[in-house]
Structures are given as C-alpha cells and as structure tokens.
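Taking the form predicted on its own, here's one chain by itself in structure tokens.
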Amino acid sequence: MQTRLTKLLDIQYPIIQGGMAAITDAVIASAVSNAGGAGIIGSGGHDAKWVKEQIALARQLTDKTFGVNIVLAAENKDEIIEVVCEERPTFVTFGAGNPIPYIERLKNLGIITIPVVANLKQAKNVEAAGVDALVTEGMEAGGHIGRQTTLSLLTNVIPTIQIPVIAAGGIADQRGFKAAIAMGAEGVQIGSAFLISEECPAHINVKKKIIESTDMDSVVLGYTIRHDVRGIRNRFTDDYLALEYSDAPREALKGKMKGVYNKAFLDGDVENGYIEVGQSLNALTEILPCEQIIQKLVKRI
C-alpha cells in the first residue's frame, strides 16, 4: 500500500508507531521496522546518553527507517536533539512543545519533521514552517491530549493542509485504519496495540489491566486545568477525579500526578500507578508481536 508517507519514510505501510515515554525502545522501535512499518525510539524520560544508545542499537537489529520521538516539556529536551543532530536518524517526531525553532537544522541535516498537533492553527503554523508531514492526534488517544477528536481534526485539517497527514487517537484495529485512509489521512499512528505488543517493555500488569479493561474504563484527568491525560480508571484515578470535582482549590492537583506513570508502566502497579492509553479498549485483546498485529492492519487493504 503506497500513499505520500510510504514514500517520504521508504517504508511498506503507513503506519508509525506512537513514542510512547519511557517504554518504546530500540527493540520495539525496529521490531515495528522490520513489519514494514515505522518504529520510534521515545526520549521521554530518558537522558541523552540512552538515546544515544538506543539509536546504535536500533542500527543493529533493523536496516531500516525508525525516527526518535522528542517530547519538547521535557527539561533536557536541548541535550536530546544535539544527539539526534549528531546520529541523524530517518525521522523525528515532536509533542508537548513548539516545533518550530528546530525545524530549520534538523532540516539542513536530512532529518525528516513530523510534528503533532491537536487543532488546524498548529498544523498551519508547523506547515508554514516547513515540515514534511504532521500527526494530527485526538482526544481518543492515551496520555495527554487536545479537546478535538480524531475524526473532528481529520475533517478540519486535511482540506486545508497540503502536506501528509498522519492520524492518531483512538485508531487500534483495522477498521481504524481505514477509516483513517478513507477520510484521506496518508497513514496513521499507533501507540496503544503496540504498547501491549510482545515487544513493548512495558511492565506485563500493565498489559493484562488494558487487555481486560473495556470502553467504560476510559477516563480523562485534569480536564478543568486544561492539562488533560487519559489512562484506566483504577484506585488512582477515583481518588484525583474526586479531588478535581471537589470543591478544593485547584492548588490541590499540583503534583498529584507526579511518578504515577512510572509506578504502573515500570513496577507494575496498576491501581495506584496511572495506565496512559487510549480510548478504544475493546479492540485491545491480545499480546501480539508487532509484525502479527500490523498483519492484522492492513490485512487486504
């Protein structure tokens, strides 16, 4: 199947797999390579020297294309991109932050942009700016989140915006993905089926909680701060949605959500950790490798 981004990243199928903070590393990054898809490295919560490691790794067990995913929040996000300058991977992805300072150089060295964005202002400031193709995420994604839905953004983007669209939020299956194709998005991202892959690091009750979630369990926290992130309802999340829809000052929320990511996806505790992942759960039933589960995509298509 060829559309803009097959062709741009020199992949199979156009499906780029989301960089998930702390558990999408070399290994999941060029498992999803080696399927035909584009796998990530996710810098989030890592330093500079493990990036570093992750892309020679990354090198060794795929020859071919894989991005790394910069979160631009984080507070050695300058450390990161100077290791990207230097290893040059295919791609890069951005979230949490203005892309648009380092377009230009990352552009210079041959390094493909492909910022995220949660509405069409964003998408035409990134276009404006230069970059080779954008993600345009919805609120049925996991972690944190615009206020548009992926069909939503998809209808008000693609008209407007001449270089590729990628879709993301709530896309978990087949029918997912061609909806995505058929509304005219040039490929799709997906972070949550490869989260529960065999290859994701993430801590196996994390996987076994998603699996044996359903739609119902979906939840959104920090909706009235305006810093929305959604997960799996749990322990966790009963007791911050009672504080938030209390009467408390909103002074009460501030680092509530400290650790609470790593606490599920690395020690595995999954009721007072926090599961970031996305809306449609039902689809989410096995753990898979990453080749079976893009099969399953893009099975005849």
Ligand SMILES: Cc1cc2nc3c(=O)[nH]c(=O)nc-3n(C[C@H](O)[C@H](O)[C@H](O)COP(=O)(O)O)c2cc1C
Second form
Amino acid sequence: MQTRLTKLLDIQYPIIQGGMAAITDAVIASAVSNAGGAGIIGSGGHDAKWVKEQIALARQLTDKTFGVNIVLAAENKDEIIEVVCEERPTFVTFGAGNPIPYIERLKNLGIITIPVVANLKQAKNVEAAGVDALVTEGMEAGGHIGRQTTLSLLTNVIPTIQIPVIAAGGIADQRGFKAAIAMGAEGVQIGSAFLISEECPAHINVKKKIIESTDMDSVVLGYTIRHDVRGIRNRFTDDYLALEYSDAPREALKGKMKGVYNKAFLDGDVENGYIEVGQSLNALTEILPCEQIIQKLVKRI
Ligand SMILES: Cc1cc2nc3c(=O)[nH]c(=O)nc-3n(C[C@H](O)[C@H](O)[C@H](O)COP(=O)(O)O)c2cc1C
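Got the form predicted on its own; any chance of the form predicted together with the ligand too?
And the full complex, kicking off with our chain again.
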C-alpha cells in the first residue's frame, strides 16, 4: 500500500511504531522496520550514549528505515539532539514539547522531521515551520495525551493541512488502521499494540496485565492540572486519583508520578507502578512478534 508516507520513509506499509520511553530499543525498532513498517528508538528515559549505541545496533539489525523519538521535556534533550545530528537516523519524531526551534537544523542535515500534535493550531504551526509530516495523537492513546479524540482530530486537522498526516491513538487492529486511512490519514502510529510484542523489552508482568485488562480499565490521571496521562487502573491510580480530587497541590501530584513508570515497565510492579497504555484494550489479547502484528494490521489491504 502506497501513500506519501511510505514514499517519504521508503517503507512497505504506512505504519510507524511509536516511541515509548525506556521500552523501545534497537531490537523492537529493527523488528518493526524489517517487517515493513518504520521502527523508532525511544530516547525518553535514556542518556545520549545509550541512544548512540542503539542507533549503531539498529544499523546492524536492519538495513531498512528507522527513526528516533526525542522527548522535548527531557532535561538531556540537547545532548540527545546532538547525537541525532551526528548519527542522522532517517527520521525523528518529537513528543512533549515545542519542536519548532530544532526543525531547521535537523532538516539541513537531511533528517526527516515528524512532530506529534494534539490540535489544529499545533499542526498549522509545525507545518509552517517546514516539517515533513505530522502525527495527530488522540486522547485514546497511552501515555501523555491531549484532549481531542483521534476521530475528531483527523476531522479537524486533515482538511487544512497539506503535508501527510499520520493518525495515532487507539489504533490496535485492522479496522482502526482502515478507518484512519478512510479519514484521509496517510499512515498510522501505534504504541500499545507493539508494547505487548515479543520484541518489546517491557516487563512480562506489564504485558500480562495489559492482556488481562479490558476497555473500562483505562483511566486518565492529571486531568485537573492539564497533565493528562492515560494508563491502567490499579492501586497506584486509585491513590493518585484520591489525591488529585482532594485538591492536592500540583507539586504533590507531579511528585507522586515520579518513578512509577519505571516501577511498572522495568521492575514489573503492576500495582504500585503506572502502566501507560491506550484505550483499545480489548484488541490486545496476545504476545506476538512485531512481524505478525503488522501482518494482522495489513492483510487484505
Ligand atoms: C508506554 C508508552 C510510552 C510512551 N512514551 C512516549 C514517548 O516517550 N515519546 C512520545 O513521543 N510518545 C510516547 N508515547 C506515545 C506513543 O508513541 C504513541 O503515539 C501512542 O502509544 C499511540 O497510541 P496507542 O497507544 O493507542 O497506539 C508512549 C505511549 C505509551 C503507551
């Protein structure tokens, strides 16, 4: 299937594996790329040396296109950007922050730039800054989210934007993929479905918990402080929500979030850690290799 995204990235299928902090290394990224999509090394939670090593490893594991996700809220973002500029992966995506100051430099080095946006204003701003494509991420997604749904965002953004739009948020099966393409998206970015892949280094307890969970197990924390993060309801989220709706100060809420991501994804504590994952939980039923996940998404298209 050809779209402007498959041409831009020179990939077989218009499917990007979303960068996921601490759990998207060269192994999962190259598995997705070798299966015809575009894998991403997630720099979030890592230092610049690790990112450099993972880019080198991905180059050994695949001769196909892969990218790097840059978390602009990270304290070490400048060091990560330096490594990206030295190593020049084919493309970068950006999360959590304003990418515009970095676009010109990356473009001048020939790196394809693909920011993630949550509304039309952001989409217009990054398009005007000269990015090559953009991801619209709806609030069905796992992790840090905006306030519009995937369908509304595509409805609101696509008629006004000229560059390729990639849909993200809640896309976890072939129907979701087809729906995004029917809406005019030229590709999809998927996180949660790849999170439970064989190649993802997330703790096995997390993958099992996600597979056990169903639609109503999804909660959003941080709504009252405009710091929305979606994940699975558990002991930690019950405590957090009790604190949040008792009018606790912003600092207390931010402090309570510290360390809980790694506690879940790296240590496997699925009750006291926070399992960030999207809302389309009923489709996440088994641990499969990335290649099979992609084949299930695209077959008959
Ligand atoms: C566990 C987890 C961690 C994530 N970490 C990041 C990140 O570090 N940077 C980023 O830009 N997006 C991050 N995301 C968002 C994904 O890249 C992707 O856009 C999102 O998962 C798509 O929605 P879905 O989970 O419904 O497929 C994360 C998502 C999840 C589930």
